[in-house]
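One chain follows as structure tokens, the form predicted on its own.
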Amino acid sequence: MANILAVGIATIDIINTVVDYPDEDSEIRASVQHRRRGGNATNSLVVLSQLGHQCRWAGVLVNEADTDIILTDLNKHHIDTHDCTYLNQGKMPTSYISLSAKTGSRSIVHYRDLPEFSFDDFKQIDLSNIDWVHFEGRNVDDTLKMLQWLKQQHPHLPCSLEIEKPRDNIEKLFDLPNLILFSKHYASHLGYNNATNFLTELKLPSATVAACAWAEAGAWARDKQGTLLHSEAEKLNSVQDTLGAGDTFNAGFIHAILQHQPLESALHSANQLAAKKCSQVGFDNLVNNTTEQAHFLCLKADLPEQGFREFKIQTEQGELALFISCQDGETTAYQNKCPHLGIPLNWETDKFYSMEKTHIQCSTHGALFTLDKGHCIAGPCVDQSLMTLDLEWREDRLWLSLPLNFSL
């Protein structure tokens, strides 16, 4: 897994759960109150840590009681804070949140009176062992200097930028990251009512990937060639807490990119994770509730009418080699691993047929497997079978589903 540094803020969130939002100039009683750590960058790091990454946070902390709440939570999730700046005076930023039990949505009032993490602070960080840097889109002038310095001193170190809110001159940052994660709020502020038009008209360098989550409409991404991709939002039986769903989506997307997943698969994985966040309160045990890994394979048009196509994908456990068997309108996925010696079945790309095209054949020792079940009928592994893998068609797109405990 990767070593990830995030630059941004941590907050104290005071969350009042109410049955429904109060009318203006009225009173309502909170059924529950929580006091916990918040902040976009640290939220994303907590999720990334649960996904198995080594995470570091660079931000500003104050020598006061609320800091203990933040550090206790970050320590619990194994977030390294030694890159932070500590101040003797000041107050940690505080967010006052009204959370609707009826809809799961929230309204937030922020209070902030604290210096931002500075470019001078950032220059002191040892980045020699870092694999990815993530920035909150705030403190525009200093963040611009950080991005420029990063590209000059570490040109091959990838970085991402979150754009949640409109800020003066924030567009100056767009030319430098490898990945920009936009919010619906930012796009809506510019007058867009959908992510498609926003990403299509967005002016970015050709090497930059952009993504934008649009709540119930799903999420979109624009690849380096300018092609738009879309993933539907996950269906939820109930919404418990949308606070931090965007930060969770960002973490899931970064994780998928680091795993070299195709963009469409990255969108789907990030949507799944964000949906799970909305279905629970807080971030604890978020990833443990995930039951499968989903990987986009190809479009229907990319498969042969009759024959095979092989793939290699990055999973949580490492690289998985597999192939799709297309026979008389049926598609079956097999792990490309002979039960005899555990080696790939084929010598040439996409070549798995026996000479008569009636069976799958291992090129090394000639074992024959049935096309429909992968059952060995002849050869050194007779009566054993190829491992079948679960496929799912979503419209004209083929996805592979793997359990989290899948073993290569």
Contents of the next structure:
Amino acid sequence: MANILAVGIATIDIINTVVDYPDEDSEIRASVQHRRRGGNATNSLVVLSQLGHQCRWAGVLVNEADTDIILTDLNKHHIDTHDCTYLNQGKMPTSYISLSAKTGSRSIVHYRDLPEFSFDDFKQIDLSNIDWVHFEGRNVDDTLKMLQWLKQQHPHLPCSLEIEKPRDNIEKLFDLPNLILFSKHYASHLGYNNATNFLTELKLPSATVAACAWAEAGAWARDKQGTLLHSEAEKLNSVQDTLGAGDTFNAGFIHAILQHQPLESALHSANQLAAKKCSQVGFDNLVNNTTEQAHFLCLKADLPEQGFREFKIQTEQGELALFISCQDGETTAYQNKCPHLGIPLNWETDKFYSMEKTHIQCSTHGALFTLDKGHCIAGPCVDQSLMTLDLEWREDRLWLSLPLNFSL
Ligand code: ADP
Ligand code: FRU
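We have the form predicted on its own; now please give the form predicted together with adenosine-5'-diphosphate.
Next comes the full complex, this chain leading.
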């Protein structure tokens, strides 16, 4: 897992759950009030930490009572705060949030008068063991200097930038990050009513990957070739709390990129995680309750009509070798591991047939397995079976679903 540094804010979120949004010049009662830590960068770190990464936060803290709420939560999620700047005076940024019980959507009134984490602070950070730096697109001038310095001093250290709100000259930041995560809010402010047009018309260096989350429509990404990809949002029966859905999506997407998942799979897993966030209050136990990891395999057109195709994919547990068997219109996935010695079945790429093409055959000791069930009918592991894996077609795209507790 990776060492991740995020530069951005932590806030105090005062969240009032209301039956419905109040009309202007009216008064309603909140059914419940929570005070908890918020802020985009730290929200994303809390999720990244649950995904197994070592996380560090660089931001500004004030010596005041509310800071305890923030530090307690960050501490609970094992987030290192040694890179933060401490101020003796001031107030932690505070968000006054109305959370609609009807829709799960939120409206935020944000108050801050705190100086931002500066370039001078950033230069003090030892980045030697950092694998990924994530920035919130906030104070444009200093963030630009941080990005430039990072690229100069650590040209191979990948970094991402979150663009949530429109700010003067924010486009100045777009040339340097490896990944830019845009919000629907930002694209809408520029006049776009969909992510496709926004990402198509966006001017970015060709090596930059861009993603744009679009609430219940899911999320889009643009790869280094300029190709657009989309993944639907999960269908939720009940939306509880969308506060930080975008921050969760960003964390899930960064995690997937760090795992070298293809962009389509990255979009899908980030959507799944963000949906999980929307279906519960707060960020705790977001990851533990997820039961499946999904991996994009290939397009239908990339499979043989009759025969096999091998894959190696990176999973939470390590590299998984598998092959797809395509027989008379049926598609089955097997782990490429003979039950006899636990070694790959084939010697040559995509070659699994027995001589007569009636079975799958292990090249080492000749065990024969049925094509439809992977059951061994002859050889040293007779009566044992190849491990079958779950496949899912999403239109013409083939995905692999693995239980989170899957063992290699
Ligand atoms: P934010 O407003 O926090 O920046 P979005 O509202 O765009 O973020 O949502 C981010 C991601 O959260 C979406 O891409 C989607 O995956 C998920 N999401 C948001 N709202 C819903 C919803 N109603 N149902 C399912 N997933 C949702
Ligand atoms: C959610 C959030 C809240 C915070 C606000 C700051 O994305 O980070 O936790 O109060 O946005 O803009």
